[in-house]
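First, one chain by itself in structure tokens, the form predicted alone.
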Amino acid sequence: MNAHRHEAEGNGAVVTPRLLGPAEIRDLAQLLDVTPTKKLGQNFVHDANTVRRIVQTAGVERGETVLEIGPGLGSLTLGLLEAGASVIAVEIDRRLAEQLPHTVRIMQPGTELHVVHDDALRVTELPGEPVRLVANLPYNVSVPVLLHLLVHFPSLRSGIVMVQAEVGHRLAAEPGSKIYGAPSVKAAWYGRWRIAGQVSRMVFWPVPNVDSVLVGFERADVPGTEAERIATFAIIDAAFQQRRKMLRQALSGVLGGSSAAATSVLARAGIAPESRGEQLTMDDFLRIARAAR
């Protein structure tokens, strides 16, 4: 990789930039013969100011271990390392996974990076216990990846993820909202979510045809057991698959096989059978799952 070295003012010293810009992104893509694919949701960030804003918004502290998903060419990875974090990066593309340590060695020598070549939807073990998640998540799998990581890595206490705007607003939606749905309720099982900022399309290569937002979360103690989570999530899925129907109808398939059986369970949970899924909080769904037992 051509590191695009330049002379520092005053002393003529050769300096290597610490973060990737458009020129470095082009160099790396050409070196690796990488053409970003929609299948993998690859849109690489090439703006250093955006990278530093994401790291700052995430509250990354020196010495802590951060998990990054889909590091790509390394834009955000370098920003996290610059802040003094130890980074565990999970990358599904072998070429990118193999190049990333070389990029880091050139641009930020002496920093601590662990690359895991794997699918983020399948990884269940990591070389360390990350306390924070900071990632530019592929648009097509962002919600499943988030939920998978929160299930398998309880050490994650907070994070900032960049996702498609529509997905981000759904994650942070409150009950009663038109965009409140299964992702909103399932995310709430793990803690509080918020929209933490907007991201311009122009900081990506290639430029995506969707807007992006930063979504932040703070983890809370889970409200129930793993068995209760699985039961609750099944009820959530049923409620939103037929979101226009009253719960006594939408949940009949998972609560006894009939509208009458569902009505009985809902009554025990203190939920009006005429309610709809979009009106219920995560705690309401948990009460239904417990009543169904």
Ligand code: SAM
Second form
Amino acid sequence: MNAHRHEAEGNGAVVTPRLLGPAEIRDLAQLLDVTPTKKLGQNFVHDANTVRRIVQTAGVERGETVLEIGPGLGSLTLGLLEAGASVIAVEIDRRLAEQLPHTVRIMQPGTELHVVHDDALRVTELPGEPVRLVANLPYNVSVPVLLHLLVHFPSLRSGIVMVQAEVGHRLAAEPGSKIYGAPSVKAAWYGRWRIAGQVSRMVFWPVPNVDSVLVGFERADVPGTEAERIATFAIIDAAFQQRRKMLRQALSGVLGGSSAAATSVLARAGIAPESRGEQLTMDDFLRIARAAR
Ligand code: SAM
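Starting from the form predicted alone, produce the coordinates for the form predicted in complex with the named molecule.
So here's everything in the complex, that chain up top.
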């Protein structure tokens, strides 16, 4: 890479920047002949202030292992390394995965990076035990990627992810709100979620046609066994597939095959059969799964 060199203030010395700006993003994309694809959600951040804000919001600590999904050209990776983290980065695009160690060697030599060239939806082993997830997620798969990582990597205790605003608000939604849905309840299985900031679409190349937010999570102890989670998630899916219907109808397929059978399971769980999925907490859904056993 032809890393852009900037003249340091006053003394005429040249320094290689530690983070990627518009010039470096343009150079790297040219070098790799990368045309960002929508299919892989490739929108690259070219603003160092945004990167530093994400790293700071995530509370990254020196020496800890951070998992990044979709490092792309390395914008956020370099921010995490600058903060002293050891980074494991999972990238599906081979050209980007191969280039990243070179970029890091030039811009931040001596830092610790492991690149895994794989699909984040399939990865089940990592070269280390990350405690924190920090990522600008590919938007079309952000929820399935998050749920996959939370199932397979219990070492992840907290995280900050950048996602499409609508998805972020859904993840952090409380029961009773219009946007509360299956992702909100499933996410709540793993801990507490919050909106941690807005991100302007102007910091990306190419500029996306949606707004973005930062979503934070803190993991809590899971409330049930893995078998209970699977049963609970199936009930959540059924409840929100027909979210306007009363639960005794929406859940008839998964609770005994009839509305009468569903009513009796719901009664055992202490849930009104006339209620709707959007009113229930994750604990309510778990109680239904347990009553159905
Ligand atoms: N982190 C970079 C940044 O902030 O500039 C790039 C973020 S871009 C929104 C998403 C990245 O995820 C792209 O590099 C894309 O190639 C990668 N990606 C898309 N689908 C993926 C998947 N299933 N597994 C791993 N990486 C994926």
